[in-house]
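Only one chain is shown below, in structure tokens, and it's the form predicted alone.
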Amino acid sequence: MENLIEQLQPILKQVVGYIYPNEVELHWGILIVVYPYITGLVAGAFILASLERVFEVKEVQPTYRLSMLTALAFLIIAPLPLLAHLSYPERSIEIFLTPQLKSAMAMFGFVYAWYLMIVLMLEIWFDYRKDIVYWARSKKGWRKYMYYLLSLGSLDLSEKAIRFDRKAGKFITIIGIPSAFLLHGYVGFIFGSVKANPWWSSVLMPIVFLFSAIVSGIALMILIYGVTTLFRWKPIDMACMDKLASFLLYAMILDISLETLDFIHRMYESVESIHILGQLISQKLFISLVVIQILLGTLLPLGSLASVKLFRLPDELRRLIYFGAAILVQIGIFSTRWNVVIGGQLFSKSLRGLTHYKMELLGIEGLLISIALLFLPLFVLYIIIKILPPWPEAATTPLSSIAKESSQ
């Protein structure tokens, strides 16, 4: 018993007020922070891509294919934080074998399969099909057979077939927009449905999660488009960057308005819990919430993007502001996920005390694994780009000659 007390002393020193012994250790750690962050990037990148396909915003056309491939890369990695968090990840297949329609978490498997297998991959295939056929006929060696395999036997490049590809792709994109909303909105739905937790219980939680996802996705595409363009030694399309920054500014304004409304609603509604939530913000989450999320991740990039709208600035300075704002936004959105997931577990169910989260460096729930999961989608994106280049010069297809060959 004495040894147990000695082992608990470092943890108990972090406890503020009264908390039950079984609430000292948090059940959800950094991996559950990474999961909604990655899914938010998926939804945001896809919604950005839909601006060109559905709403015909021509300025963002250079990022259309890149946004689709980015969404695919991050979506492939999205379930890994959840699987790593499980003690028996192989049991996740039971979601499909014994479906439980009343479980919001179990429904993620079906939402994920629908979005990945049906929506996202079909839209990419229809958009790339004519280029895949061209590459299958022009490449040599194993690449030739790889592209033939990717074409799924559809080698027709007539005007009628290409017109069908465009219509089908646009139709799938229209379906994909509410699917993207559902993919990330359900994460906020899970947290908002926990009525016993005043930090999570809010009808605005799914909407706040969704708009923060749009913000993070647009900011991510500013970074990826800018970096990949510079590495290819190509000039950055400033009309595209200006339009992306404008959408980022508008999305941030909506996001901060919703979060402010949500905070005001919590203050008005939480009569019993307002005291412990005040302690939570002022003591445990002051740095991550007030300093990182609000000041660095929201107000500073919001002010810098607004300054570009108000003043005429040279292209070089605008690019630096856009990159800086996008990086700060990513830090702020990750801090938002941290404050929701970790912050909601730092106070006791009795609403009388606070505990502390100690993150490991190594191990499956450690910091290094989380960092690897955050960068793994970029590696997957690199591989996908090598197979399906999104650049305009790589997609130059002499349709007239190929269509002539196809007709013969």
Contents of the next structure:
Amino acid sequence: MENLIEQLQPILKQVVGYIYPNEVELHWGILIVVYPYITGLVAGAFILASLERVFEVKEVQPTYRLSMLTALAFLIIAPLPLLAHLSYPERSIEIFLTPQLKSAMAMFGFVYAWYLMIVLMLEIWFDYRKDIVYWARSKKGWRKYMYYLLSLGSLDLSEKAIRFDRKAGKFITIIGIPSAFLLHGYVGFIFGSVKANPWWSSVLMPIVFLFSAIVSGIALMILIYGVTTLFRWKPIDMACMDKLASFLLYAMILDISLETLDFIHRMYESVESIHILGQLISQKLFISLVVIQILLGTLLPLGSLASVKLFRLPDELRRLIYFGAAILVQIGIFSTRWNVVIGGQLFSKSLRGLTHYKMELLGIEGLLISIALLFLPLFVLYIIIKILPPWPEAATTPLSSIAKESSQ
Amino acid sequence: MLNFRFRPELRMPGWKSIPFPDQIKRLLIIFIILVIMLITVRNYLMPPTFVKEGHYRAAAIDSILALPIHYAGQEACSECHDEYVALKQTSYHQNVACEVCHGPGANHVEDPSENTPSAPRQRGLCPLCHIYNASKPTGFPQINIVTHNPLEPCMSCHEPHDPKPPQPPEECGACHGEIARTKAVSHHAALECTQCHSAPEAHKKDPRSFRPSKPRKRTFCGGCHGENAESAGEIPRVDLQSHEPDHACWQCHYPHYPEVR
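Next block, the form predicted in complex with the partner chain, ref. the form predicted alone:
The next block holds the full complex; its first chain is the one shown before.
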């Protein structure tokens, strides 16, 4: 008790107005901010990959495999923040064993498993099978066995088998798009369905989440594609970059329109919570919402991406602008998640007071762990890339010729 | 082809005759293995009685049943103490169970002479429910424990099993019980109702036709609280000219209520 009081003392000093005793301390901290951020990147990267596959956007083809692998790497890490947040992570297995169909939270495991096993893994497998077989034959030592295992012994490289791979891959992509929507829409739903919380409760929530996910995923691919190409000393494919940047621009325009719609809707409805939400924005979320999310994370990149469209700029400068915009967008989307998760807990259910979030530095729910979790997917991606290199020169047949075949 | 030493085909009779592409057959095998694993693990880890009755462990009911019982319930008491039960039945405390005050009595019911429940006679018991708290429903009988007959045990005036006030409320409180109760714990506890409302005698007989007066002007309160009012020295003062001049005093300080200071 004494301990607890001591812990809460600094927060209590920042409490304004009237709040209930159990609202002083936030129960969902930065880990729960990291979680929707990461799943957003997964969904975004996957949707970008699907664009190439389903709508056959040739320009972004160099990022197709990379996006798939990125989505996989981030998806593998996505449950970790949740597990770290649980006091008894070992019990999480029980939601699989005794599925409770009426609980949205309990269904996460299934949405996740479906997406990981059926969508991502299968699509990657079908896409890579030909190369895996090739590597299983050409590599030496333990690698040979690893690739053999990965191929599941399906070594048939006949014309018919390869055609089937492509068809299956395309089919999975088509199931994959709604699945990606489901995965991230689901995360938005978790928040949007909390009817007691006026900051969260909104039917638009899943949709807004989804579009911000697409925005963040495309921006991530600009960064990852750019950086990996630089490190491999290859020229950056500017046609691809331009296309990615256009996608980013359009996705951002959609995203900002939806969020503005949500905002206007709330203002117009002006239900009783509007006053406290106004205070929330002007007092507690001013920096993270107005300055970082809207000004830095949305308007500035939007303006710079649009200016690229308006003026003819040299490649060098365009690249810089794309990079800058992508980084700003990442920061912006992270603070979007922050504003939803943390913001939604800062005001009292009495609608009469605000509390304060004090982030730990160390500790399992602290800042350091969160930073580690944010970088862990990149490490996983590095390993996956080592096993399944997505570069055109690593493939058995040039990817362009595959694309040609597939478009026939 | 390259020199590959494995014989990759699964040497299974009839493998070729299954009408699926090779990849699908292999994926299906993996999938089936996974599902079988999940089912096995589930069978092994899931509590055996889990879905029997619903989404919970049915055996949990038995383990709860096995917990020791502490409370006997009011019916059990009537077997031997029917006079108390009868007394309480019609009192204000009819909804307050015996064991709320006397503590768990299951072992007393089993063996009355061995285990006697406590009979809390201190002044501390009753205020657990009756001390003034703004969040209690209006009208719930509440007292200010400091001013309500201090130092005497509650039992000396209120029989706990039939706790009616020693004399029925008279005067205004007979009908305006809630107001009388809240006022009794307010700053104005010591003031008579008639100090602020002049009530014609007929009001008590025909209350709707003969209405008492109510304070109308700020200067009424100023009569006691104004800077220059001729009232007892300890009464807190405000400057009527500058203290929130645009509102009636009771818009902020409803004088019956304790919490509105």
